[in-house]
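In structure tokens, one chain follows: the form predicted on its own.
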Amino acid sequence: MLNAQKLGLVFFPAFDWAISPTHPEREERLLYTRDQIVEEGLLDMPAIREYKPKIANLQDLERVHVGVPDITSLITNAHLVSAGGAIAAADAVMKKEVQRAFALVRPPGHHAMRIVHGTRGFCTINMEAIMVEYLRRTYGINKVAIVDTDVHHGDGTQDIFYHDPDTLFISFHQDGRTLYPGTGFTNEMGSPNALGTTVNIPLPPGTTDRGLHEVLDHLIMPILGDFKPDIIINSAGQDNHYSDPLANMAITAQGYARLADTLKADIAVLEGGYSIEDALPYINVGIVLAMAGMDYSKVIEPNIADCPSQTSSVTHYIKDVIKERQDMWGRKEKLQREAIMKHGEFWQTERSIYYDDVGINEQQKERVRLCPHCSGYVTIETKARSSLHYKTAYIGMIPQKACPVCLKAAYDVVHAAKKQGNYQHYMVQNKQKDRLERL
């Protein structure tokens, strides 16, 4: 490690991927930023080394996903791209030959769920989870913190791991109430299983940096710092800027490079941020600075006076979610062993999901065992509609240390459900042999 450059840089504009010619999820968010890393020589600084994008494979989408009926229908070579870029990162993270790295490509990935029937909150399939996964079967990481910064909650990256123990999810975001997608609220803390590693932090419209340092230091840093993780992951969104149409919060492009320099994150890759022009180019050079140890001091707007400040009934609020969430990361032992106690073998839930990009209404019915030697396996049954499609599927999950209760149990019921032919499709998602399996 001594010998490695401080920072890995991994660009990925999909230049042939959009929703739509003038849909704010365009390939100008990264165009903008690298002009301006260019124009900043921050590519010639030796602590600095650019990296290309490599392309994921079906193995490393389908760790993550099922897509109904299959993945590749759903995706398209962006996609494999962007998560590659995510993998580029990793690996050079891993290899020692860089010790951060910051993957800045798109689409983005972080509403994604494990079960895909097309784009919702402009992401199909997701860039951290593959990564993570990817991490935990090529080089063996256990532990893993995701933090999500981005002003929308990662509703996908905490389906994905809702009953993983070993993963850490923290979110702040503004509040569900008020944006998009309507979740992210305390009381969602992962399932008895892995009860007290969600951990989500919904913050009121008008949080400046004061306010985002404030649960940034007294309440993300602790988290960390108990739960010890063996890599820490930043889902690195940057519209709580002041100036993002999307949004109503107000961080600043030091607030941003102060949060990347306090949270010292292995790997972060870019989510959403739609100020192309005000807000993206500084954002992502006082990110690159911070991670690569080196003065960010004066990345500042041109029209920094258009920020507004905090409000003293913001600064109450802020202080009394970080209370509430202090108290239950203190009490979540003591809340996973009623939550157990409560659900008895199985725990269970039914919601529906919106497809917002394309039209498709989603309800899906979980139903995960409360396995006192694993995670336990998961099962879920889903049926979604549009306009144009029905589609249907009964899939079981296996974690990759179920144990052989679980591992044969998920086969079991999957195959019992087939023989009742309710469902047009039949899988079993299996991490211990790294496969997807139509039945």
Given for the second form:
Amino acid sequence: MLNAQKLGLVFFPAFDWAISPTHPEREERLLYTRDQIVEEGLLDMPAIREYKPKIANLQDLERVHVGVPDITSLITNAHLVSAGGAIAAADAVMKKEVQRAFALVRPPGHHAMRIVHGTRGFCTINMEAIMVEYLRRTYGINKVAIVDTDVHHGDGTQDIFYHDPDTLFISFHQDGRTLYPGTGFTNEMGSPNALGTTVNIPLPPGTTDRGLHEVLDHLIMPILGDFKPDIIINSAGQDNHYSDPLANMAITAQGYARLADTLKADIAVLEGGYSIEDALPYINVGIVLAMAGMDYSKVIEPNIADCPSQTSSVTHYIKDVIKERQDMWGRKEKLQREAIMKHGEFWQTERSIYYDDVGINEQQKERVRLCPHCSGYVTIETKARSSLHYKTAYIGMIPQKACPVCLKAAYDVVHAAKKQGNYQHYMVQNKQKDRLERL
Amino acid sequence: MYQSIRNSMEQSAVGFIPGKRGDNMFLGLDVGGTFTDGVVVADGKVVSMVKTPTTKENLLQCILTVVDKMVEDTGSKAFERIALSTTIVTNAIVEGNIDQVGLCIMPGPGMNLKDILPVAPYILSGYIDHRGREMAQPNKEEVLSACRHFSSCDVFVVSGKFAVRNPCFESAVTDWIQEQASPMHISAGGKVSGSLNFLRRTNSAYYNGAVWRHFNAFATAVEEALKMRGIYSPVFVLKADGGTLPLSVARNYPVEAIFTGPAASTIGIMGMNGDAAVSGISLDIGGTTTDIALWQKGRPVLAKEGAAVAGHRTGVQGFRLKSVGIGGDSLVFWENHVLKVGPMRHGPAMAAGGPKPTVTDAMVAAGFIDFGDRALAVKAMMLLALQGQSPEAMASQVIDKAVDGICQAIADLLDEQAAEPLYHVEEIVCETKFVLENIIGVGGGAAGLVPLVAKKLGISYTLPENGKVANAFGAAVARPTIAITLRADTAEGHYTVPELGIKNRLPRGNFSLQNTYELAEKHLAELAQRNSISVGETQIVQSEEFNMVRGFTTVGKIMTCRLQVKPGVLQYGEEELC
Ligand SMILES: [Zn+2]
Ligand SMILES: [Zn+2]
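Any chance you could show the form predicted in complex with its partner chain after that form predicted on its own?
Whole complex next, starting from this chain.
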């Protein structure tokens, strides 16, 4: 379309929603951003068109998540509107009304995994993942790249797409040894059938614009060039900012704007960012301008002098990370063959997941069939314990492009488990039929 | 012509001398593009109605023609007030009849505005942040050099980002310019509009300055001429949001007088419709356009976006309106085998001696209205008709086309309203769709077209008596309004009222949203008194309250409240002057 505007903006600050009154994820988190965007007059710019969020429905959610006992009892309306905001952004781009879109929405979602027992890292459902599967279902999109630029590892998004060879997930973040959630190391590369399509780039505390752009130019952009996705999604977390209270990085609003400019994501969805007064208004304006193809050179934080410069040890460390990840990307086919050889028919993992919001400890056993014809069905056995609850479930998951063998096998194993009766809930997430079944 | 009276401007600002009042006669004037309408409303009834061609090159002439006729009709000169709805500001801008302005801005960090404003600004350093904190001081040397840069300008405009959160820098720069250049007028962004949106405020202030001299000359001419005729009624000017401003106040805020035509008709409808609290639309069907306004429970819906002038959005608030280029005089023609209606106009209907077929001709030929020479209207349809088509069939095809065009514009307006962004979960989850219940039709073309539009939409309609002079009626009865924005930041310990240029400390102790309303009431009363407006009923247009949390404790609240004297229809006998 000739007159398509540059940027569709879904701005949904959820001024009436908070995790709790003094939680960083509370009503006024986007208040100053709203003030800045409105005061700038950004919404009057011909390059920018504002959209209203939609309300995501249960099917949109269950295409991605399995809630235990169910997803609706774990979320609020705000989650549906935030996911619906991402969907509205996606629709605007797919209908070619705009070239790109930014869903500046809350609550965030990138720590929400496939199985949901509650809220972790401020997230309950994963907005990007819901949007990606909506795009696949509605518009038949196949290859998707998600670049997670939040300071925290996007462990939820990683989990959801870990077995999917058609979704490239790239996350750079402050090293998991120094920050929540403590994951996102370079050896987490995807399960054997999707090996290499998870790319983690842990960065040292104190990384500045310089280090970030080094990573972007020499690692992320070349990988995206190789993968050739149909669409690029940006999980646009803003807590790498030097003033963010939850992390220790040193990125500026200019650094973020230039990142958006280089990445040229089709759709960006807001994640974290908790320097709500000193950073968010400037970062968000910078990103909006960059995505709209406008001049962002004048967006500079008043307290820019507080931003530290990058030490030489950080610079060296980053160079090494880039080198290591480049090598791994280059050898991924070989690594994949080796992994498949090593694991035989099933790849499996056991892990514990902590839900910081209400103190739930979850034990998960995950198994994926290394099928030569499809990405393989998955089973997850989950047991979650808190002071109040003990919840268990046995879940089978069937990918959209599952082969007939995997399709049947998934039902068979869940039925067999039910016969044994060790769990409270038995479910099959059938992506081919686009529904979640309770057995 | 009225430029010649400019010298007497200073003396004329005196206002009016109270004469014999008590007839409760309100005189309303709508100076339109083609005609100037006037009505006198007494006790809610139209007691005099005058229509005269608008004398474009000399507006005063048609205004006086109407006023003289009304004095004759009513036998009185003791009007409670005279209210004008005029296109003078809009026309001055459209025709480029505006002054050069020394535009000085303090944009701080953010979007680059260099090529976005109507004229090239002089960029000054110094800026305020979103909390109203002074982040960098303005520089006097720079201001002096801006004055030199704009040495040929008689009018200056000063606008700073977040000046509505702290007007100090705008005031300081205004003072320095006054000292250095002593221009005739300086418009400050924060005083012209109290709402966030630096771009719109700057545009508003720019146009305010650019038309200032022109408008003041006109205002002076009106006051002088009335005085010469022995009429001492106070003069008011209509605003785009349907309120009125005393002419003496409008002299400082002429940009408020843009786009008052549709506002006048909307208020006129409110006056004619009484208390009917229906939701729906009004259609003001004129010669060249149809203006559509949205109504919710008997009140017109305000637009969130400011009015746009020459492609630039301003901070001037108006109703949610849509204008479509279909009216009674719209030209009807074939283009590549497609029947077209409007938007151009080539004179009146053929039935009234015009040169080409119009919508009105179709209405007359189809027998929907009785107007002019029916034989000529039928002839007009025959000119359009295809081989073997009867003039009646042609007429109904034209009418269908016009009705479809209006219905499409109504659908677009409803879509725009539905797309309005919402920022609370509750609003989105509980959103109710706008339900059309009724159409109110006014204007020359309403009698014929409105019933057809209503039938197509399957809803009821009303055609108020005197609908043909809804604009002038609206001007006559529109209540004076004024608004302020008060923002209290208890963590910073101060509050601001940008329209008054105030930044004050908050009283000690707990300060609640209720206290904010009370404080706003006080300042609104103050401003109203200064502007000779009776406060009467006020309404909160917007209110917001946020806790400020640092670490894990609440350190204060930010409360914003926009309060206005309720716009609407003057209650008869309402004491309108303090
Ligand atoms: Zn984060
Ligand atoms: Zn398979």
